[in-house]
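Given as structure tokens, the chain that follows is alone and in the form predicted alone.
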Amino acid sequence: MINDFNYLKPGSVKEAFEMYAEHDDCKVICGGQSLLIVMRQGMVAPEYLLDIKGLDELRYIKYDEKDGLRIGATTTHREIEKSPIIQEKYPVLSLMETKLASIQTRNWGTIGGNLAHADPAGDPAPVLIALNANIKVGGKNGERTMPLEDFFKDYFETALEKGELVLEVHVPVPPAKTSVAYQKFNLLDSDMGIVAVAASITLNGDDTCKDARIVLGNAAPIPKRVKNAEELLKGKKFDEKLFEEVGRISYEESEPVADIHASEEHRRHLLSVLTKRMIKKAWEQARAVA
């Protein structure tokens, strides 16, 4: 049962900032696919609910050859999944979205709401961090931008300050000969991942690794980069034994928590296997990039 609350419906982003600053005990809803569940469970019971889902100012997908991709916070997962420009320029984002919950959820849930909820099992964050994305947030006192990997602080905790909203995700143009691969392990297609791995590989002209980003999902309180493994890959050539070592590092540096779905040991094993597979897949795809 959801407790009574006062419903706030701003007509613009500016009005949303003002309403949010005015009310102390207030939660923001931008789709509600996660918030309504915890409200129903009695985990949160805000006096005010600020609904920004209808703010079309924040509902957009824009792409520029120099600037990259910009996605407004109220853009739905389904819009990201079906966007022709994302399918062409950032196919891993579109593929990730096809595995995010159900079509009904993707039709209503938003990218801003997903990231602000900060569930470590969420699908978009590892992929976006692998793509070196930034996030823009703002409130009555102004706006600021930060790397997405700095946005997450702990379980369901972010760098959002009082009165701030998620406004936009910015994904830069990938460097030449770069590819990103993502896979999660789950028992049902519509479930959140028991674990997940996103891997980005950038190659030099001789197919040695120029740069790498490995991001683990549901392996720690926040999406976790495996920087020691990334460094190990740099300057190296395609090598199955190297990938085994990278998988071992993911196994050792992950911090998964056991629950009814999987033990800690099982999660570590899955992360090791998926890391090896995603690095190999991204590397093979990067070879084919012009």
Ligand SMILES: Cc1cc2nc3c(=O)[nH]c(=O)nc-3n(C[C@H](O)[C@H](O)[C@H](O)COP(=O)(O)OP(=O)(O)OC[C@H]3O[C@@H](n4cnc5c(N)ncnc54)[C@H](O)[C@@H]3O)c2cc1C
Given for the second form:
Amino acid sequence: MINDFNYLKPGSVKEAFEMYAEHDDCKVICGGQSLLIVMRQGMVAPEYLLDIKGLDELRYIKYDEKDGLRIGATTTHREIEKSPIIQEKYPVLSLMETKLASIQTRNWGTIGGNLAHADPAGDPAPVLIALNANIKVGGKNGERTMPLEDFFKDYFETALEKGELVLEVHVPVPPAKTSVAYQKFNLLDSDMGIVAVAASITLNGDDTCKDARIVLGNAAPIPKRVKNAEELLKGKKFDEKLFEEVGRISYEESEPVADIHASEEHRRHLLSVLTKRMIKKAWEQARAVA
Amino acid sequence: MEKRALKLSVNGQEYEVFIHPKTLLVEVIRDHLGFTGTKRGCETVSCGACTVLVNGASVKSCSVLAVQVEGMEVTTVEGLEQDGKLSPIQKAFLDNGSYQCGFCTPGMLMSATAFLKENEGREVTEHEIREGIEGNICRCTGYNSIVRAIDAVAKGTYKEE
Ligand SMILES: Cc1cc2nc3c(=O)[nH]c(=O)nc-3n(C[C@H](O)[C@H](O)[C@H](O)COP(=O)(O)OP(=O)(O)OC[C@H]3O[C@@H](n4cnc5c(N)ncnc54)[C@H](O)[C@@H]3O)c2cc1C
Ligand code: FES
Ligand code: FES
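Can you return the structure of this protein in the form predicted in complex with the named molecule rather than the form predicted alone?
Full assembly next; the chain just shown is listed first.
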């Protein structure tokens, strides 16, 4: 049973900040696709519910050739999936969205809600971190921006302070000859990933690796960068043996849990295989981009 | 926890209901307005039996707060008929035997309707049809007959007589 709560509906972001600051024991709802499940289970039973779903001020996708991409927090998954500019400039983001939950959930659930929920199996976070994204949060006392990587603190815990909302995700323009690949492993397309890997590869003119970012999903309490593997790739040529080694680093550095979907060992194995594949794929794609 | 007035349109008709803010859209549709075509199944956003359209987009009404659809247009399976006649996708479901127990059917029809609208005038692949109903589970048919029905409508077999 969902508990009886007092319903707060702000008309603007400013009003939302004020209402959020004024009310203790207040929870934010956007699409409710994750929140209503835990409220129904009685795990979350706030006195106040602040409904930001209708805040169209935060519902936008903006692109600028110098500044990159900005997505407002109340933008739905489906809007990101279907955005022509995202399909053109950041195809991996749109592809990731097509495999996130079902169409119905993508039609109502939002990017801000997904990131704030901080499920370690969430799909957007690894891809956005591979894309070097930043997140803007804010409340009554002002706004701040941080690398998305620093936003996640623990299972379902983020850097949001009391009274703060997620406002925007910013994805910078990728460096030349960069491509990102992402894949989650699951049995049903619309399920949460058992594990996932996002890899970004930037190439030099001579086809050596200039920069790499590898992010593992559902491999630890928060999205996990594999920096040792990234370092190993830098300056190297395309080499299946090297990718094998990089996969082994993912295997070793991940700290996955065991559950009904997969054992810890199976998860590590999947992570090593996906790491190898995603690096290879991103590398091949990067050759083709300007 | 005061009750509030909620105005919404369901199947083209305006309604005003008085509800607790925690009321779910499926409860307004079924319990307040009596459109019992929409089913409650898992109630955890998994099965899709509760699928309705909100401003043309499919959502799972078991997991949408009713207050969030203020002023919007909801379509349920009862709203699919046109001038007292079944819509093309409903006819196609009948002709193809796309249901057995029928519990998933209202939700399936809504996802199929949204899919067909989105892809109007475009050729669709079987894979795309299957992705179009990815959020709807059917424990009876094995999906093939449902896919055939959607395919038939997409191919224009049920164009207005
Ligand atoms: C069946 C099912 C399958 C799913 N599969 C996937 C999947 O494959 N991959 C995936 O990534 N996700 C998946 N999800 C998660 C989900 O789809 C959403 O992405 C997301 O959690 C919901 O966004 P929302 O707007 O509905 O957030 P809500 O449910 O409204 O909120 C989620 C949490 O974020 C907080 N919150 C919301 N918006 C803000 C904000 N702007 N600022 C601060 N806090 C905020 C809320 O207080 C709450 O704690 C799945 C969910 C379901 C039910
Ligand atoms: S009842 Fe809504 S998805 Fe199952
Ligand atoms: S016809 Fe029985 S669940 Fe689909």
